[in-house]
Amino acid sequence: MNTPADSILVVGAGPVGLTAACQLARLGVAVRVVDALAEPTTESRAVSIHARSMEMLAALGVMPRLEERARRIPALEMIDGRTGTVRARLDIGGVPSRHPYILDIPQPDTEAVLAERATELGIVVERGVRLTALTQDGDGVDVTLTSRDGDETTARVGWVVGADGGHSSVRSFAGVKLEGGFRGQHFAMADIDVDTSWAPDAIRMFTHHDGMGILFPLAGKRARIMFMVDDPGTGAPDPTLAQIQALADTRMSGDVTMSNPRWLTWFEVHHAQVPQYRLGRVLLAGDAAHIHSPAGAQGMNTGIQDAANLGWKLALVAQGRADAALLDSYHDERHPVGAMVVKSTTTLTDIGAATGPKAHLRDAAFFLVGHLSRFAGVAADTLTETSVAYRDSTLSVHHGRAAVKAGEHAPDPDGLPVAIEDLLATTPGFLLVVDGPEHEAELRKTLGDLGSVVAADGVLARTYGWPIDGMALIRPDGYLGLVADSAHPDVLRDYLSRTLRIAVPSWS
């Protein structure tokens, strides 16, 4: 029977939180989800899913789900909303990544996926209730959950997951606000079909002086289109069709006709993070823990990318397993990441309503970025998030003369026959990968029913750049946190008792 001090409660059953529970579920965690929604939204709010949130998502088994679903898109272009030119084209087909490609797919259907995904695990979303007090000590955390008709539980868990948006109650009731710059931009969005010459092949950015454009294609004619706008005013009623159709008229030159409007709405964004994403027994993940602009479709592949980092962490000590002190690297290596996307988001926001001199360098940025394989596969990198790394955490430890570091996103060996993230799909937790067979035996007891240890052979003496033996603790968020060129198991016992704490060698 599971206690108050090994349950999660996971608060939002949007992309974030639900990736979040089936992480904790297919690890022996008891979690519960609550939702206020009484229903999943039918808005599609995200839409593109990069190459490093597909990584981790595949681990949990999704992958063929989403594709079903969704576009592939190539590409992501930048283009002069008044003539149509073409500033810039930046593909990212050479990113280091089994998916080098962006998955545009409505977050509603993304939602689906996980649900479905979560029902399989044993979750039950319990929708149309609301967070209603937190109060927590040493011990745990009680709640008060409300339902739509008013009736009033309390409960006493463990450990707390706001994954519950930017209006989050769990961030207000845990005593912390968002901080940053709150100069709201403005943004009209659409969820419609699309008439236009341009290829569904790229994300389209449309840079114009009275502010940028996105279209964003999704399966069939179907897609999502932005716009940065004015303050449309308190209390102002939906966009119309005719208004968005002005908009892409002026900035997307003349060359998007819109019909078949599913949502039109206006928002406001600001660019803020809150200054700890651990606050005792409660962890902020996603826009309850940074919300920032649109541009690059970064905030809800940062949130999966939060609740994959948090997960295994959480169900270790959860469990008893590792030391609670475990979860300070949560807030450690995610939040210079969140700041890193609210800094590029509002800066690349901003230049898309350059005008004047600022315009020039902006156009010249983007001639450099789309002719200079140097700065177009820097700039790849850094939108599919394949350049996210923990090199400097304390998770990371490196031994040895290996040429790939610890804090790296593990990469696929030459020659293994599957890829890292269809062998985390088959481990509850860490998967070793070593060379050295005569301590194959030994490795395998000292790590338990953490995860598996598989034998390479030669195969990571090449892509891991070892001279003779080695190996590699690679977590189920698909990073590096050992890396050695001695495959002796006093190094692997040496790293789980005093880099993560890991008490017992086996998951319960």
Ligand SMILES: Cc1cc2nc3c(=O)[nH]c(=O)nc-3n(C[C@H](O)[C@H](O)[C@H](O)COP(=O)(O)OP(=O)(O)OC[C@H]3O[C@@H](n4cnc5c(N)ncnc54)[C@H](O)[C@@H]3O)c2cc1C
Contents of the next structure:
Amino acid sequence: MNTPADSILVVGAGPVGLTAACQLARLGVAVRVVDALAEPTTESRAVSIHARSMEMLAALGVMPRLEERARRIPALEMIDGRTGTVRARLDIGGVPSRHPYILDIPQPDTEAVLAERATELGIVVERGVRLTALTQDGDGVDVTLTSRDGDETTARVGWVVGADGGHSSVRSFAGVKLEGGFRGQHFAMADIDVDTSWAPDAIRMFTHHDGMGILFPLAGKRARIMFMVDDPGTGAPDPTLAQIQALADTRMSGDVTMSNPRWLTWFEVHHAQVPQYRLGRVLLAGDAAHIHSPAGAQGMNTGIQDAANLGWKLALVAQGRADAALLDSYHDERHPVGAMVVKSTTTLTDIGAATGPKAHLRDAAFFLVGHLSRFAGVAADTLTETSVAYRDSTLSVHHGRAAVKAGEHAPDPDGLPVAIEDLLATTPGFLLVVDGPEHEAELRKTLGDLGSVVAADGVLARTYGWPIDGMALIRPDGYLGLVADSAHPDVLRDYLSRTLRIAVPSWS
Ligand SMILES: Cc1cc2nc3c(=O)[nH]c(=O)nc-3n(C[C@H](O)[C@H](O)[C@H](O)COP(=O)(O)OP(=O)(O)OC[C@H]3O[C@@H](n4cnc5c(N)ncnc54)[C@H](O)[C@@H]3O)c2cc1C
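For the form predicted in complex with the named molecule instead of the form predicted on its own, what are the coordinates?
Let's see the whole complex now, leading with the same chain.
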């Protein structure tokens, strides 16, 4: 690789590294991707993709391929694990998204689809290549890469994305540590086939005084099962099918019979986050930046959304189009989301482990969530991450009276023939949706090749709630950057140059 100051190295070809690489490539930035593993993982790991991640994956053009391999799950149920009584059902169908369901799919399938997309975009994932050293100065990053044969090469790159997972080397070389609770909660996990009378129409959380059990239906008879357990001890052999079956017999009301084990393992979780996502020219994303319990299945989802947030900003900066300060907004927007996820998954795990009076409180809370629509709505939006917004971000600029606020994820305007995510899929870059035709030509000129303009002919006024003649600039990650009830080119120019610090116009 030559060493221009604008080149990007992505370390890690897991779901987060691949998402970041695909987004960078779509925006016209050449990217190098290395992964220490000679072959992709076969471990099913994260099995649920949530609505907000699906919106971002749709913009990468991979949703039909993911759907082919997955099962759509419309709800979550809380069950008394001793009796099999359903205590609460949380329907996802009402979340504000075109994907009002959970997509259950083994992580290797998600990675395979993203890897295929990366190949289409011209990315070659260099496998069996480990990052073994990293130092940076004001102008670039020097990295050492070591092959499986032990051959070392060095390179100087402009930027490094550390998507190298929970044990991130990028993180340690950049001199930052995870901070949080290393309490070591333990799970037994199984990727198996199940025979059960429970229909595969919900993720089911079975409460039990020994610890929670969770059943995720995958395609066909395949399922992921997890149980909270006591520490199995260092070096304990993997659990046997008989052990997992015994746990299911006790905690899943005796109605789950397992066969065909693909992966049985113990899994220890910690809850922690780095204090900074941007360390000069090094950006951390996904598990490299935050680790937490699998409760709520937020880990991979939060990481995919980190990558979508980072990708377009890094593309602009690496191309010399925007000031590097734009990258600070990556930390500012995503760190609070990561902190919230660490907190909520810690709480959910503790709730799942509750016994005695606390367990009664938990059951009462589940009942309320399941039966009061206001609580249910908040819970569903939080679970599917559709409540994530950046309203207080310095990148969110709002002029006028529109009901939809800058920083919110752009809702599909009612009456536009295609969805925002489909428009983003066909238009790498920003999407400027304009109601007022008066300045359309000038707005197109101002936006240049940063994206495309969609004439909405009044439909924004209906959905976004402004009088008429408004515009909304939708970022490549689907969030509203600028919302203005006057579609004047000066307002757009000011936003691009002063808020995003982009030299206007043109991407390349
Ligand atoms: C056993 C297990 C079970 C899990 N179960 C769930 C679950 O049920 N639900 C859920 O939401 N999440 C679960 N997770 C977490 C989920 O897998 C992660 O949140 C997700 O994989 C994060 O993606 P990532 O791309 O950030 O990191 P990873 O998927 O870990 O990918 C990191 C990549 O970086 C590569 N790498 C590491 N170091 C280097 C280096 N120095 N140089 C080059 N490459 C390197 C690795 O080979 C790997 O391919 C589980 C994780 C584990 C380990």
